[in-house]
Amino acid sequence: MLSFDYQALPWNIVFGVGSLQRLPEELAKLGYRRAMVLTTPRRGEQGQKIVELLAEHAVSLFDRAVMHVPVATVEQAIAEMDRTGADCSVSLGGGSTTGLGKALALKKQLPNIVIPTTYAGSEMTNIWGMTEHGRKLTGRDNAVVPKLTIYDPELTLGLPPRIAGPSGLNAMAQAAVNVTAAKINPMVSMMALEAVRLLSRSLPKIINNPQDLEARSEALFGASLAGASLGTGVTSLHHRLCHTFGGSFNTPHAETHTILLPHSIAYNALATSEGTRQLASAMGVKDAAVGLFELAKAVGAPTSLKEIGFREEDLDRAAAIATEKPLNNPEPVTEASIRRLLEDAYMGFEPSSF
């Protein structure tokens, strides 16, 4: 007999090709008139186009968002917010800008609007994260859930395959951990499995034909569902490891998820045998962990920590940081077992059950 609790987050979504043009209209519906546009330095030119689209309802462009949301960057954005009197933020980009918008919502109650251009999926969660003094602090708060998310698949056409692959696998991680959790919530699992199906199918198509708008749309929807599953689901070992590497070693976010995910799934495989079987089925493979590893190779993503510049001599420190606080995980976690997992991930070995 089914028995579960479920509470959805306050999502507000506009999805479709060309939907970016609805931004001024949707902003007016929400009653916001002084938007601060957030981007990374690389997307400053695109951010300026958002400023132009909003015309008199854009007060500034803050193009200094960076990976892992350093507290120093948040403080700079708060100063800009105070200077301009912004009544909302509009984040254009991936997890870096979405994360900055969430930090402003958490610290200053600044409503945030998100326009994803990657497959991060974090816009669908109530999870925030900021980095300070070599540690990434995270938490959950419904205040950080965007007041509006506009998904326009056309905005992802410029995402190069070398970034699209890891970005999609980053989203896949959000879904995979909620298919292989200790206690499965059927509402969450339903979204997670559909996310896995969509991303498994669309990512190779994008790599083969980056201008395939149908595949781009599927991947963006899959990322949204993956984020939704994490937003109303759980995190476990995998996200603890990724936060360790991002916060303490500044490794690239999506690539870190891509490399560690197959090994995290393999680590918990025996303790979550039915969920792991469902994950494999959704991907159309026999072994979920190996399937994720092969998918990463198929989309040209890195499969070893050494490929992204992580140093072998830091493996002991990473294992110690990852296990310094208790962790609710299906398979018991020890520093020694995590050290072994990270050794395999460093070398790029095919994942195997523990």
Given for the second form:
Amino acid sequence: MLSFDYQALPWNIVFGVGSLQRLPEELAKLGYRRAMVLTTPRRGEQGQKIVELLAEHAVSLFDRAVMHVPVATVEQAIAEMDRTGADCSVSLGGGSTTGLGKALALKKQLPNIVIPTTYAGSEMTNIWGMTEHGRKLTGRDNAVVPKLTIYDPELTLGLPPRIAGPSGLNAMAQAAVNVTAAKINPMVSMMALEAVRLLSRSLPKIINNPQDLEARSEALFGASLAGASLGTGVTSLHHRLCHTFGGSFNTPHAETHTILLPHSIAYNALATSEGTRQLASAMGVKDAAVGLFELAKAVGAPTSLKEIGFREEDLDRAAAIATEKPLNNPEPVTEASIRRLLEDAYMGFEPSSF
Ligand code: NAD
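The block above covers the form predicted alone; next, return the form predicted in complex with nicotinamide-adenine-dinucleotide (NAD).
Up next: the whole complex, starting with the chain shown before.
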């Protein structure tokens, strides 16, 4: 018999080709007049275009967002916000830029608007993250959910395949863990399965033809739904592992997800057999974990920790950090079992059930 709890998040979305042009009118509707535009260092030129689009309603461009939201960067952005009297942030970019906007929403109650240009999906979640002293702290707070998200697939056309593949698999991870959760939530699972279907279909098309706007649009919608499923669903072993690697070893976020996902799904496969079957069916494959591993290869993404420069001698420490706090996971977790999982991921072996 059905039994579930579900609480939606206060999403406010404008989606469609050309929708970026609606930013000034949407900002006015929300009553904001002094936007601080956020980007990563290499996206400063695109950030400048947002400043020009907002004209007198943009007070500054802060182009120092970096991966994993270091607390030092948040403090610099707060100083800039205080100096300019900004009344909202507009993040243009991937999860790193969205993450900075979320940190400002959390620490300074600065309303955030997000214009995603990768498939990170962070804009649909209430999860914030910040890194300090080699550890990534995360939490959930509805205050970090953007007041507005503008999805314009045209902004993703320039996302190179080497970033698009892992980024899409990062979104896939959010959906996959929610299809294979210990207790299936039918509302969350519905969004997650559609995300899996859209992403597995569109990502290979994007790699073959990065200018395929239809596929870009599907992937962006897939990422949004994946983020929505994570935002209203759960995280589990997979996210614990990724946060361990990102926070303590500074590994690249999306690539870490891509490499670990097939192994985390395989680890929980027996304990979540119905969800794992549905995941495989949404991907159109026989075995979900192997299908994810093959998809990563098909989009040219890394499939081993070795490839991204992780050192074998750090595997013990990673397993210890990942298991130092109790974890709610469908399959029981021990330091030894995680060490085995990580060994497979380090070597780039095809995932196998435990
Ligand atoms: P990112 O934001 O660092 O972007 C990766 C690179 O792509 C950057 O160099 C960026 O400048 C570039 N880029 C972005 N858009 C581009 C475009 N359209 N064309 C060309 N280059 C472009 O990486 P990401 O993978 O999007 O996000 C990773 C971060 O997001 C991590 O810190 C992760 O923890 C966080 N995240 C958080 C959540 C959440 O729910 N809180 C969810 C997913 C990811």
